[in-house]
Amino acid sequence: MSEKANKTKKYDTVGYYPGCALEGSGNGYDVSTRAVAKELGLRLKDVQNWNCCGAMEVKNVDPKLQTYLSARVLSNAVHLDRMNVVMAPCNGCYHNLKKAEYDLKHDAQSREVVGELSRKAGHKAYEAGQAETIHALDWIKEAIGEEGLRERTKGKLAGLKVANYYGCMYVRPRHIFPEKDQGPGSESTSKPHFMDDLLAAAGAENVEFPLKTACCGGAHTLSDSDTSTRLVLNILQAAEAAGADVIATECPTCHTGLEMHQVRAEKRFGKKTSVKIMYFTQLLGLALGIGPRRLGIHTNISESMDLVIDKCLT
C-alpha cells in the first residue's frame, strides 16, 4: 500500500470530539458533519465521557487546569476508545487540544499538573504524542481529498460564490500547529486554503476575501457587544463587497457570532447585510445530495433556504 493510501486509511475512522457548542448552538455543524461522514463512508467514533476543553473561562482562571481538561479528552480517546486520531470540528476545541499537546511536550510544570490531576481523577495521564489532533477540514482533506469530492459531487455547487471564513483560532498561535506551513499539501497559517480547496472541488467559486482570518470578537460578545458587532460587520461587508452569496464557516462560535451580530448590526447601527452564513459541512452535504433538513440548515439563524433552492438544488 502506498504512503498516500496509508495516510488516507488512517483517517477513515477518527475519534470524534464535538465539544460543548455542537451539542447546543452549533447543532447544525454537528448533524451536518455526521451526515457528510456517513455519505462519504467515513466513521466518527465519539470520544467517551468527554468534557469541556476549558475554552474560555477556565483558561483565564488557571491555564494549567485548562491544559488538564483538554488532556483528559485526549486520554479518553487514547485509553478508552483506542483511537490515535482525534477530530475536533470546533476551532476553540481544536486550538485547546493542540495547545495541550504543545504544553505537555515543552513544559514540565504542565506535565506535573496533568499527571497529578489525572491520578486524583483515577485515569491514565495523556502523554504528548499519543494521538494526533486534526480539524474537520484536515479530516475531509486527508480522508477524501479534492479529487474524491469532485467525483462524488459532480460540480453541484457551480454558480455559488463563497467567502471562506476561518476565524483567528484556526491558525493562531502558529507554534502550536507544527504541521502547518510545511510546503505543498500543507495548510498555511497566513493564507489558509483547505476550506477553499474542498468547496472549489464541489464546484463553488471562492471569492477573494481579505478577512478570512480576522477575529469576530466571539470571546467578547457578552462583555463588549458593540465591539463584537463592529468586528462582525467588517467581515460581513467585506464578503458582500467581494460578491459572495454565502460565508462558509468552520467554527460554531464564529458561525453563531456572525449570525447574531448580523441581526444586531441592523438593529443597533442600522447596517443591513444580506450575505448568508452556512457551515462548510452543510454546503458539502448539499453537494453530496443530502437534504437540507438532514444538514440542519433549518436551524441556522441565517435564512438560507432561498439560496439553497436557487443555487444548490437546481
The other form holds:
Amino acid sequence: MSEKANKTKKYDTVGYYPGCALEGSGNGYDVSTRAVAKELGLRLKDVQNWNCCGAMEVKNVDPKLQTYLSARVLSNAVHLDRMNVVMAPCNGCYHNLKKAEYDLKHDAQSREVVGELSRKAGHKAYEAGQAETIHALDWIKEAIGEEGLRERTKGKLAGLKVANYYGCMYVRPRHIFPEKDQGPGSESTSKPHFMDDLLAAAGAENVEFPLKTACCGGAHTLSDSDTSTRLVLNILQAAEAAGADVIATECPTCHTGLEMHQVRAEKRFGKKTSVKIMYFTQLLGLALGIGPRRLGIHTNISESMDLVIDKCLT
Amino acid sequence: MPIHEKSLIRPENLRTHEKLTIDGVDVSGHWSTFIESRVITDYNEALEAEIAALPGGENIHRCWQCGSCTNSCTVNAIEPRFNPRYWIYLIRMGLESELLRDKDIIWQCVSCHKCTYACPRDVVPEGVMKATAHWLEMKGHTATSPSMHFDREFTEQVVARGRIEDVEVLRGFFKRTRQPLMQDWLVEIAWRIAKRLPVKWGLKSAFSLLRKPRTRGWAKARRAIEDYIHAQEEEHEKALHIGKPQSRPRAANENAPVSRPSAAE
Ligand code: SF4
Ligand code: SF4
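Can I get the form predicted in complex with its partner chain as well, since the one above is the form predicted alone?
What follows is the entire complex, opening with the chain shown before.
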C-alpha cells in the first residue's frame, strides 16, 4: 500500500519528453496530453533543450549513435531538470529511451561510446539507473488509476466502441521492458491492456481486436508506401470488422500512418474505410469534459470531429 | 521443401522431356522430372564474418535455424520471398550468389521486432536484415534503397541541428529520391488539413521555412558525432575490404561545409 502511494506521488510531477513528432505532425497528441494533465492536476516538466531520440531512422545509420542521442535526453532530464522520471508519449521515443537504458546497463561498448560523445559534447553522461522512463499510459495508469478515472469521467464514453492499437515499439522486443510481463497488474507484451483499462474506466466499450500489436509499417511509411498501405489496411479493416467506431492510438507515428494510409488506400487501391482514428488522450480528454478543439481533435486527418458530434461527446 | 534444398532446386535446374527413353525406360513428361546435378563452388567464406562486422549483424552465428523469425515476420506475410531465416542460412553457408537473388527486397524489413521477440537465440534478426542491406549497398550490389535515403536524410538533419521537423524531412526525402511532392494522396491529406486550420497551418509552414527547430549549443555534439560516424565508416569499409568510401552520410548542408567547425552556432 505504501509503495503504491509512493509511486503515485512520484508520477504527480514527471519530466516530459514530447519529441519531434509531437511538435509537428503529432501535435494533437501533445496538446491533448497537456490538457489531460492539467485537468487531472498532474504536472509535466518539459525536459530542457532536448534533442531527437533518433526515432526509427538513426539506428539504421548507426545504432550506438541512437543510444547516445537518447542518453543525452535522459542526461538533460537528470542533470538539468533534476527529474528521475521521464514520460514519453511517443512509442518511438519511449522505445529508444528504454533501449538506451538497457544497452547502457548491459553493454560496455555502448557505455564507452555514450561516455566519449557526451564528454566531447560537453555534458555529463547519463548512467543506467539514474532515471525511469515511462509511457503516457504508465503515467495515467499509475498516477490516477482506473478508480480515479471512473470517478472523474462518470462513464462519459458509454456507447463508444473502441479498438485499442498499441503497435510495435511499445512492446517489442521484450527484453528492453523488464517491468512488463511481471504478472497481475503489470503490462503484457503479447496482449497489452493498459489503454483498454483506462478507456474502459471512462466508459468505452473495447471491441475484441486481434491486431493490437500488428505493425503499421511506420518505418517505411514513405519509402515503401505500398507495403505500409497494405499493413494499415489490414488494421483498419480488422477494426471495422470488430465493430469499432474509432481506433485509439498511443503513438504519433502509428496515428499519422493509419490516417495517411487510410487516405492512400482509398486513392490508390480503391479501398475505403471509415473508422476514425484518435489518440487515447483525446478520448480521455473528452471523457473528462475537455472541449474537442482544446484536444486538437479538429486536426485529425480522419475527420474524427464527426464522430464526436455523432456520439454527443462534447 | 527443406530450407537447405531451396538453393539446390531452382526452376532452371529442372528438366522434363516431351519424349525420352533411357535404357529402354520411358521417362517422358512431368512424372519423370529430373534435377540437373549442381556442384556449388562459388562460396564466399568471408560472408558471415563481414555481415557480423556491421552493426546489427553481430549475433548471426547463434542462429540454429528454428524458423521462428520467418514465422512471425510482418513482411513475410505479404511477400513470401522475404525470408530472414533463409537469408541467415545462406549467409552462414557463404552462398552469396543465392543471397543476391533476393537483394532487391532485403531492405524492406519494417523493423517491427517480431523476429527479435520470437528468436530463442538472441540473434536479433532485425539487425541482421539491416546489416545485410548495408552490406549489399556497400559492396555495390544494390543502389541506395529508398529507406536508406530516408534514414540518411533524417540522420543528417538530426546531426546538423539536434532535432528534425517532419515537413522538412519529407521534402528532403522526395528531393533525394526524385519523386514529385504533388502525389494525389498527399495532396488530399494537405487539403484536409488546410480545410480546417488554414491560418495555423499556413503560419506554421511559413515559420518552418524561416526557422527550423534546433537544440541550443549543439555545435560540439555535432562535431563529435560527425567524427564518430566517419571513424565507424572507415572501420566498416576495412572489415569489408573496400578501398574507397562508398557512402558518407553527412550533416545536412546548413550553408556551411559540414565537417568544419561552423561559426554559425
Ligand atoms: S528465430 Fe533466431 S534462431 Fe530461429 S531461425 Fe530465426 S534467427 Fe535463427
Ligand atoms: S523486424 Fe523485419 S525481419 Fe523482423 S519480423 Fe519485422 S519485418 Fe520481419
